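One chain comes next, on its own, written out as structure tokens in the form predicted alone.
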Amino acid sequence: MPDIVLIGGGVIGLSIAYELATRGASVRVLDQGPLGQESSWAGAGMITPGNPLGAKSPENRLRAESFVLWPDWAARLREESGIETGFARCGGIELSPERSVSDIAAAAATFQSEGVRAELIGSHELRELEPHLSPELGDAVHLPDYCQVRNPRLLKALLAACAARGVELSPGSPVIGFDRGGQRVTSARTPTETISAGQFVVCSGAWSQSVLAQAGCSIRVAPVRGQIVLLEALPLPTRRILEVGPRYIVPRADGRLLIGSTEEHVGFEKRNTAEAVAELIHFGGELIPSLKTARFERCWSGLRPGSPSGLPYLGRVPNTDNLFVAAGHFRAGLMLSPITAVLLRQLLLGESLSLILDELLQSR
């Protein structure tokens, strides 16, 4: 019997097994499906900058404690898997969906009263940082320490990692239900089996919500499609990551360009559209000219899981002792998997928290 079970094997759930895994903990993994795929597969893997000593905001906190844990993490990956994450700091440029000088002014601003590197750049210093972005863009933010990292990589060596610690990875193996004793889950039905644990977890993303039900708990987490291009572009014409609202560029080494993304409430429908396709390419080319004769190499989708807050559900279920929930990341579920492992791995094993975050430690 293991001593915890977690229900969804994405970047969240195979994070929380690789850190209670390198603490000695027996750990069980269920998916319905692959194991690794849906959103934690489909995005672009973009870690914003943030600094704890600045951070206010509890948003702004998980990304900052993440981000200061996410060199270590992706070298520890790296050593315990034999995979190459494509963890590097890139360096960012933030601009004004609408082109606003106050607007991107006060990002400027909020960046620099959380401690972060920021500049607030005119077009001319623009043009000298990205040649090759449209002369028609105006002020912006340089922001020297974004970083990311390849999600498929990232799936592959956390994958590795966890098995080479002994984690069980079970995927095809839906929860259809739990069995309870008083106060405690004793056990999760999957259908072809019964599984027995001393704890369990939901970090199952966009299911979160279905699975948790079944346990008569009520959370609010539903699926949102996001729609992302692949571009391959040889010269790169920029290597930093460029963020125009909820619409990014971002450069691989390889030479492509991931164009994203799109934020559609249309339920469990996981698929590329036509409209949103030409949009996004659309758009890629308004912000770099040159992109318009790239040439297109594939398009996908995924679908993240958005709470109503926006703001992820962590901490144990109310009116349960031994159940957990991990989700709700929205878009952020990658960039925030680090810290999201090691505060649900210091929950798990009655640890002190390294941060307190009373918002979001409870189920809301």
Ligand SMILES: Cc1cc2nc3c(=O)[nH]c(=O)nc-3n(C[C@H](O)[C@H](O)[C@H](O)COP(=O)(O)OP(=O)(O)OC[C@H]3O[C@@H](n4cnc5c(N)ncnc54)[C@H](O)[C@@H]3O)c2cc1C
Contents of the next structure:
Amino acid sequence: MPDIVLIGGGVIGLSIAYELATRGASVRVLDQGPLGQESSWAGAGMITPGNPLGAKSPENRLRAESFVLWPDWAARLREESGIETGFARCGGIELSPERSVSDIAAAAATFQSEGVRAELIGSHELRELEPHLSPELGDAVHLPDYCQVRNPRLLKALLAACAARGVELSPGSPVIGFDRGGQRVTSARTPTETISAGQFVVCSGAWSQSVLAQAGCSIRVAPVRGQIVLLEALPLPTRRILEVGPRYIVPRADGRLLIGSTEEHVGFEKRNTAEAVAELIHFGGELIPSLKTARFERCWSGLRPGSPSGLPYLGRVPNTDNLFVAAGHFRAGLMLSPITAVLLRQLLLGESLSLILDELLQSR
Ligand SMILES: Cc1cc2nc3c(=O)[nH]c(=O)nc-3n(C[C@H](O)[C@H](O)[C@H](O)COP(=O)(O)OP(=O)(O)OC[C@H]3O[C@@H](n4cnc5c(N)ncnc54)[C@H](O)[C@@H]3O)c2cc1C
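With the form predicted alone done, generate the form predicted in complex with this ligand in the same format.
Next comes the full complex, and the chain you just saw is listed first.
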């Protein structure tokens, strides 16, 4: 019988599993499909810079704590798996959707007030940094510490590191119910097995609400579809992440370039739509005119686990002794995966918490 069963093998479940296994816990990960092929695979891998000493809101504090964990996290995974995750400090530039100077100045001031390196630059400096951007673009914020990870490779590395640490990985194992005895969950049920364990964690991404409902617990997590377009653009017209509100361009070192993303409330529907794909390609061409003739490679979509506040549910489920949740990371689950793994390890193994976030460490 494993000490801990994790329900969901996306970046959140696999990161928690790996972290627990490094402390000697016996862990099993159940996934209804293949492991690591849902939102975590579909994402863009942007890791926004933060500074724990200056972060003001709980959301920024959580992001900042994760940001500082990333370099060591990526190095450990590379060492244990032999797989390079593509974690890199590529830098980024934030532009205003309405090209409003005051919006951009405010964004730069917020980063600076939190102790994040951010420089307000004018159109002349922008063109010097990024000569391929449209000449129409005005002021911007330059964020030299912006990072990225290649999430499909991160998932491969996590799977290999988990396997090397003895984590039992069970794809094709949908959890369809729980058995309870008083305040405790005694087992999780799949169509073919009843799996007992000491503790259980629901980390089922966009599906977490329905999984937890089977244990009599109510949270609000809903799927938010995000569509992405992949182009090949050789030589790369930019090496930095470019962000304009919810839209962005993320260049990969091998000459590929992601253009994302939409936010659509359409249930568990993953198809790409002609309208969204056309809009994303148009956005890319407006930002970098040379992309209009880049090679279209493919497009896909993923279901982000959206929560009402945009913050994840992290903590013990009320009225249970041994059922936990780590879900609802919305647009930041890749970014927040190291800190989520550390906090859940601390909670599950009864260690003191390195980060007290009352707003987060309870189910709302
Ligand atoms: C287009 C797009 C771009 C994104 N870009 C970024 C980005 O740049 N940076 C960033 O930080 N984040 C980004 N995200 C968000 C990020 O991908 C998510 O927040 C993160 O992947 C959530 O991870 P997860 O493990 O909770 O969910 P998932 O990866 O969806 O994993 C959940 C798993 O649970 C399994 N499951 C569900 N129900 C059951 C069940 N009953 N039994 C067993 N298993 C079950 C599923 O099969 C799935 O494998 C992006 C997302 C999208 C879609």
